[in-house]
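A single chain comes next, written as structure tokens; it is the form predicted alone.
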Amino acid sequence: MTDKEVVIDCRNVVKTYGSFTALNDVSTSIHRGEVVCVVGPSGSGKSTLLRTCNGLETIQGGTIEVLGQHMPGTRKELETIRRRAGMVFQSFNLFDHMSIRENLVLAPITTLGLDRSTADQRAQDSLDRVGIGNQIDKYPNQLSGGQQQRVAIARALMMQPEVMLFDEPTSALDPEMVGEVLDVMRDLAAQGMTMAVVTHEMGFAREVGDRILFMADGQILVDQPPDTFFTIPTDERLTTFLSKVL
């Protein structure tokens, strides 16, 4: 994946809260079309860094660009990034009181200038793609935890992002509605979707990811292919994940 076109570009990011260190000297690059998984112990920075590759946080050290674009850069420059980077998360983030339809158009339309005729034509087409294109006039309590985070990913979608960011969208999730989620990344990823991941599936890791980044206290460890990574590990810290997780 080297000859292509660096889509993500960490180098030497600090990211610190008080006197806690939760990213220290972080480089790493995510290139056009590739999965890279981020796994990890709790704590270890995962989120931090995927939330920094979004300008959702603030650092205190290195560089990040996205896109081209370096970080945190001028509002409309962070507004652009946004944008062009989607992000799911844990929480689903829909609001209660909207249907599907207007949580999936509020943000094109408000930020894109979309006329409604479009934004619904293209609310409907996202939510095709995840799968629940018959929910579009229902309400977020009327969908399960696993409809609800295919609804949040159709919702990034709809900004046609050129990557996209998930920390952790399977965990709040019951065990059974995991698998309907995963299935909708699969496909993205088959699309050639540029994704970074952060997740404690590790099956998922292993069958989508280009690579695997293990972080440990505010470190990447090891970088690796799923096969090496899995069936070789050079860590010892990874060696004791792994005994853990799988």
Given for the second form:
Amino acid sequence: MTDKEVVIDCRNVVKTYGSFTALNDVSTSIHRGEVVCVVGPSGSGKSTLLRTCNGLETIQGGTIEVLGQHMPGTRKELETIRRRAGMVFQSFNLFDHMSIRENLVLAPITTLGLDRSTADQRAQDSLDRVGIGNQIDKYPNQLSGGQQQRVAIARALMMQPEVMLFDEPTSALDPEMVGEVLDVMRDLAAQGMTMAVVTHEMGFAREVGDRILFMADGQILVDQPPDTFFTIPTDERLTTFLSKVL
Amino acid sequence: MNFDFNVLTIHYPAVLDGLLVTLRICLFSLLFGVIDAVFLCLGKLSGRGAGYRVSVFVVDFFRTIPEVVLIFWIYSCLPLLFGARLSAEISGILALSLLVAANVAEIMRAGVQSTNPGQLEAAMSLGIPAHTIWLRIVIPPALQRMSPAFVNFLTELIKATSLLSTIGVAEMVYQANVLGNRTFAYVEFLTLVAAIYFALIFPLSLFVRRAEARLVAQKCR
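Could you present the same protein in the form predicted together with the partner chain, rather than the form predicted alone shown above?
Now the full complex is given, and it begins with the chain already shown.
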């Protein structure tokens, strides 16, 4: 993997909220085509780390480069990077007042300058890709949670991103809908998408992840491929964590 | 006591003149007030600096003083300060514009601030520029959410115009009083005026009720 291009590079990242240190000297990188899953107890800084990579959080120390661009950069540069790095949130965050179609075409039309028919076609393709092509004219509140999250993934795919950031994409879902969202993510990974996934789904991390990061107290304590991550736990806190979630 | 419909059939055009004045005052104070409200709202949303402090003061000031005081003050005190007397109707429109500005600014602010922060983050994460986020993500749902409060305030505004009769603006209540004085048919004219206010305001109240129910239903879905 290391010979591939670095897509996300975090060096000594520090993030504080007042006196609380959310990220404490975090360094890691993600290469093109890699799927990196981030696990750990809540409050460990997983989501914060992911959000800093999209400029949704400012950092107080260290550097982050995404697709060769120093973050956050100017407003224009940040917007450009965000168009190339898709993000999926725990709470879907669809635009409730817009149809699924409008949710999907808004960004490509207003930022990439796509014409309406190209954007419509791409919307249909994106929805087909996540298996809900027949829902294009519905509104978000007419869909189940799993469907809404798949729309959110399709919306991110509309920008044809080079990397996708998933922030606990299945944590807000009813158990029976987790599978359909993970299936979509599995397909994306199989198609070679570079992905950073904050998740509590150990099965998914084990099966799809190329590397798994274990975070606690704002630090990355373990960074291992799945086969060693689960079988040869090197860290006491990871052992405790795994005994609770597995 | 006999209710004399006859006197109404003779004098109703004067009441309609008053209705016209009422509606005209509402229209102009809304027009000027809403424009001011946009600036006050932006000032309050800015959260700091001189614009913020001025907006907070203006909104709090004109929301707290009673309408009657505001109306008399503008009609009577402005001439003392500036040496020029505004007509009663202009004074009334000015006073009510300030009332509209302060109240609608708060309604707008509440509407904008109830935007789901997650939707803002989603829009930002797609690289959508700020002005497009405002136009497409923030404002449309905010307008929908603020519509009940806005229409509710509109009903207050319509009622507040009746206070302008005290400075001699020839709106509906003033006309009813004048006609009452002339014909001694106070009850008839005030009843007519009450009926007209009801006809104006009740549909708006119904709208508010339905719009609120719709918003609640949306949230629950």
